[in-house]
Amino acid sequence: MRTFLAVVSFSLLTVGFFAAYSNYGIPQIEPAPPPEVEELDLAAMSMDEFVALGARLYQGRGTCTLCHTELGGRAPLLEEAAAVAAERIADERYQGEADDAAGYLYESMVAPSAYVVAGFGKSGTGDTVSPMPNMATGSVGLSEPEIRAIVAFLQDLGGFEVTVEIPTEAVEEAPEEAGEPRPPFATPEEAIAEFACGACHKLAGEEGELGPDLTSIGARRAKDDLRRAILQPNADIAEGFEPDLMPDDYGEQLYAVELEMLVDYLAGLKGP
């Protein structure tokens, strides 16, 4: 009996020690709150303030620095974007409609496949399709004034005169038609392409390096873990990667059936 009590006491002390250590000894990672959408008083905004707004969006809610940095390496650096605009418009591969630097920079955010810089296209497309999503839709969803503010910032960043004009009033968003939700994605690949998952992950033929390699994730993670990683990406950060890189609102953007379709797809990725 004495031995039994000793074993029970030791077990309780051990469990208590690890519980206390896990709660107080290990630093807790608190996910950053989602970036707030600024209320824009465009009529009272100076050009310097407009450029500063563009800088904040570029470095924050626009998520531009996830890819357009030397560290990211998944997209061209943009310090010279305004300088090379005319050259790219004249390139025979250009498929857009811009006729000046401001138009090209704007177009590069809402129709990024109009011109794909060599070496930065989706794998297998011959640099004709960009992995970058339309910045006016999806998880980023910038408004027209916000996109124009980033254009102003990029012109200023390159040392050029800012030619984009501040909109005189906020552009009203067209109300969504009640009862007409978007059609669900038919395949997991369609959802992966829409949300540009391959820009950060090795997945579906893409070679992103900012996030974990997912080509064999199903061999390492159960479905519950995969589901949580999509809905709460900061809950468990893979070793060697930073928190707050993956958007945390996919639970709001995906239908339940799409979420489960993605989870099943990822669970089936067992590697070679």
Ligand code: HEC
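Positions refer to the first chain, counted from 1. As the structure is a prediction and not an experimental result, all values here were calculated from the model. Rigid core: the largest C-alpha set superposing within 1.5 Å between the two forms. Compared with the form predicted in complex with this ligand:
Relative to the superposed core, Thr65 undergoes a Cα shift smaller than 2 Å between these two forms. Relative to the superposed rigid core, Gly208 undergoes a CA displacement of at least 2 Å between these two forms. Shown in the overlay between these two forms, fitted on the rigid core, is a CA shift at Glu49 smaller than 2 Å.
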Contents of the next structure:
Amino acid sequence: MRTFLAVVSFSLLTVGFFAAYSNYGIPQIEPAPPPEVEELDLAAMSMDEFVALGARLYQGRGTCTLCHTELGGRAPLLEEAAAVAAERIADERYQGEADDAAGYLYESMVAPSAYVVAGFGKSGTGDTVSPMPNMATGSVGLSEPEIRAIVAFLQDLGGFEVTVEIPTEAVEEAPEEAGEPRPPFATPEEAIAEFACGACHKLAGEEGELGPDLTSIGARRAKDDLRRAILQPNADIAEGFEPDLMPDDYGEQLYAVELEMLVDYLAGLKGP
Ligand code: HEC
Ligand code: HEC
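Switch from the form predicted on its own to the form predicted in complex with this ligand and print that structure.
Below: every chain and molecule of the assembly, starting with the one above.
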């Protein structure tokens, strides 16, 4: 009888434990809340914080490091950008309106063709047209204070005193992701915008020039080729283009559903 009671009470305890565990212990699956946009109060920001904001934009949402990297060699490295600004402005090929380094760096982002670094122009234009998109428009769409923050970062990177003023209007910044996996993007257009494919490709209303025009890619490539072109860009180089330019880590950044969504979308682009 003792044993029987022990067994019964043990069973009841076990059942009770699992019931409680399944109710309270297992985390409920809830969709991640939409990221809240934080307002940064620039008036209260120190210059160091402003430079750090510029660094985050440079490496993140600004997409600058997609092209300005050691790897591809199709865009100049920017450690010296502040140092060479005076030389650029004095060059007879200079078409812009800047009269100091901060002005030159600002202009480089919003009117890239004002000065095209020799050897880096859009092919066939004799270095008169830059393949760099205007960073204030399109899917990146940096605001004026954000562009100024990047200028501050580039001046600091070059070892110069920062001469841009911290703007007084507030700037909005999405908060750092706290290790939470992001929810997958719902549409191909959203994924293309977030992964900045349009910085280099003509695609989904963007006018990128460094990579092939993708508006009729589905007429030229089968789904398997498209999948490989995204996962291993250097496996097969599109004719007339350079290797090592398209980022090769999209396989790590994209969810499988997003990859398939992009492949389906691209396969459906058959041109006008
Ligand atoms: C799609 C590729 C691409 C992206 C993205 C891009 N750039 Fe560029 N950038 C270039 C190329 C190519 C050049 C050289 C041609 C020229 O002078 O415009 C250039 C030139 C520049 C220059 C002039 C450098 C010099 O030596 O005079 C600056 C400054 C610059 N980029 C800053 C940026 C910043 C900051 C960002 C991000 C907000 C950015 N770029 C994003 C391709 C890119
Ligand atoms: C920094 C510039 C850059 C970015 C960003 C970029 N690409 Fe590319 N892409 C290229 C270049 C250059 C090529 C041609 C060389 C090659 O085939 O790798 C290319 C090739 C391709 C091709 C093969 C085209 C053909 O004619 O066979 C596809 C498909 C493609 N990219 C899709 C994408 C998608 C989707 C994204 C965003 C998730 C993206 N690319 C982002 C530069 C870029």
